[in-house]
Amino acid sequence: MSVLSYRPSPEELSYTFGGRQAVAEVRPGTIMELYTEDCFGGRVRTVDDLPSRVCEFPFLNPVTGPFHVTGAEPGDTLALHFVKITPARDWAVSTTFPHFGALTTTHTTAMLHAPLEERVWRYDIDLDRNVAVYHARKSDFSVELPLDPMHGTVGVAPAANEARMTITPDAHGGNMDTPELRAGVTVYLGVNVEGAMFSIGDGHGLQGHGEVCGTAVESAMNTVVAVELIKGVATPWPRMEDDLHVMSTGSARPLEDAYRISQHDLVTWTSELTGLDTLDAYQLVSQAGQAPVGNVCDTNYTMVAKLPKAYLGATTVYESVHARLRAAGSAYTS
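Is it possible to get the structure of the chain by itself, in the form predicted in complex with another copy of the chain?
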């Protein structure tokens, strides 16, 4: 087993997908131990650290990477299996942020209101008890919420020579902000450029559906990822797989288009996996499909379309790479 550990120095952090040189080369089959900073670059540490004061645009939502995957070429699929995602600190933060979030005027949904108040919440992270503790700012109210660590941002370099801010989710991945991206999940990303150039960041101790205020329980993470490459198989939009489900994603505006992309991909993928004709697959997904909301606050919104593998009959998903990576992950952790 080949293991690669990497912890970026501040100046090695990336703020785009595309447009950067690789920080390291990774061979398929490698287990990676990665450190990722939180979306504020670790600068928001107390309730007095207002992000608009301590952070500087566009140096937000840093990712660890990009990594050049040996042998990856356009038309291939990169598989990243998340073995472990562990909060790296005993605290985390969340904030409102001027002109960001679903229930506020933004630069896109532009209105004449003054911004909502900028406010920071600091959570205690207790890994032993597996909780994050919420503390109200204007009262003594406090409540423990179960941790469910995930990465908001994972992606590869985009097609068409684009470079995109890490905050933007699209066909290359990016800031999808779906709680489905937790340990035990394999993410499939279509390769657009030689080496794939993937990056990971934006760890969340937990996140509500849609990340309605714009930020989750933002936490630096120690994350273990198993990397594999599937040659000659293209993937149109990021997909995921866990032991029980296949998942497609879509990122767009308006939100129904994110829904359409994800459901369209799940229908056509189901058709491929089962041999069902398209309308028969449409029907099956219509009754048995789930649609977890990713983000409804970023520059594109994200929806996930999810189907239990039990309903697909006997079929093989991406050459069974999920099972192999899961086994590799188990070997690593044991």
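Having gone through the form predicted in complex with another copy of the chain, I am curious about the other one (the form predicted on its own); can you provide its structure?
Chain alone follows, minus partners and molecules.
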């Protein structure tokens, strides 16, 4: 088993997908041990560290990478299986921003009322008890929330030599912010450029669906990822698979279009997997599918369409790569 460990220095962090040289080359079949910073680059450490004072736009939402995958070419699919996602510190933070989030005025939702206050919450992370402790800022109220670590941002370089800010989700992946991207999940990303050039970041110790206030329980992470390449198979939008479900994503504005993209991809994917007529697949997904919200605050919104694999019959998903990578991950941890 080939294992590659990489911990970036602050200067090696990336803030775009595309437009960067690879920090390392990785072969399919490799297990990667990665450190990722939180969305503030570790600069927001106390409730007095307002992001507007300690961070500099556009240097937000850093990612670790990009990594060049040997043999990856446009038209292939990159498979990344998240073996472990572990908070790297005993604290995490969340914030409200004056012009960011689902329930405030933004640059695209113009309102005359005053913007929300910029405020920071600091969470205590207890890995032994698997909790993040929420502390209200204006009272003594506190409550323990179960940790559910995930990565808000994962993606490859976009097509046509484009560079996209890491905060924007789209067909290349990016800042999808879906809680479905937790350990035990394989994400499938269509390759657009030679080497795929994938990056990972934006760890969340916990996040509600929608990331309504604009930030989650933002945490640096120690993450273990298994890498595989599926040659000659294209993937139009990021897809995910766990032991029980297949999932499609869509990112756009308005939210209805993100929803439509994710549902369209799941319906057509279901048709391909089962051999069903498109409308028969449409009917199956309509009655058996779920639609978890990713984010409703980023430059594009993200929706997920989710279907239990039990309803797909005897079919093989991406050459059974999820099962193989899960086995490799189990061998790594044992």
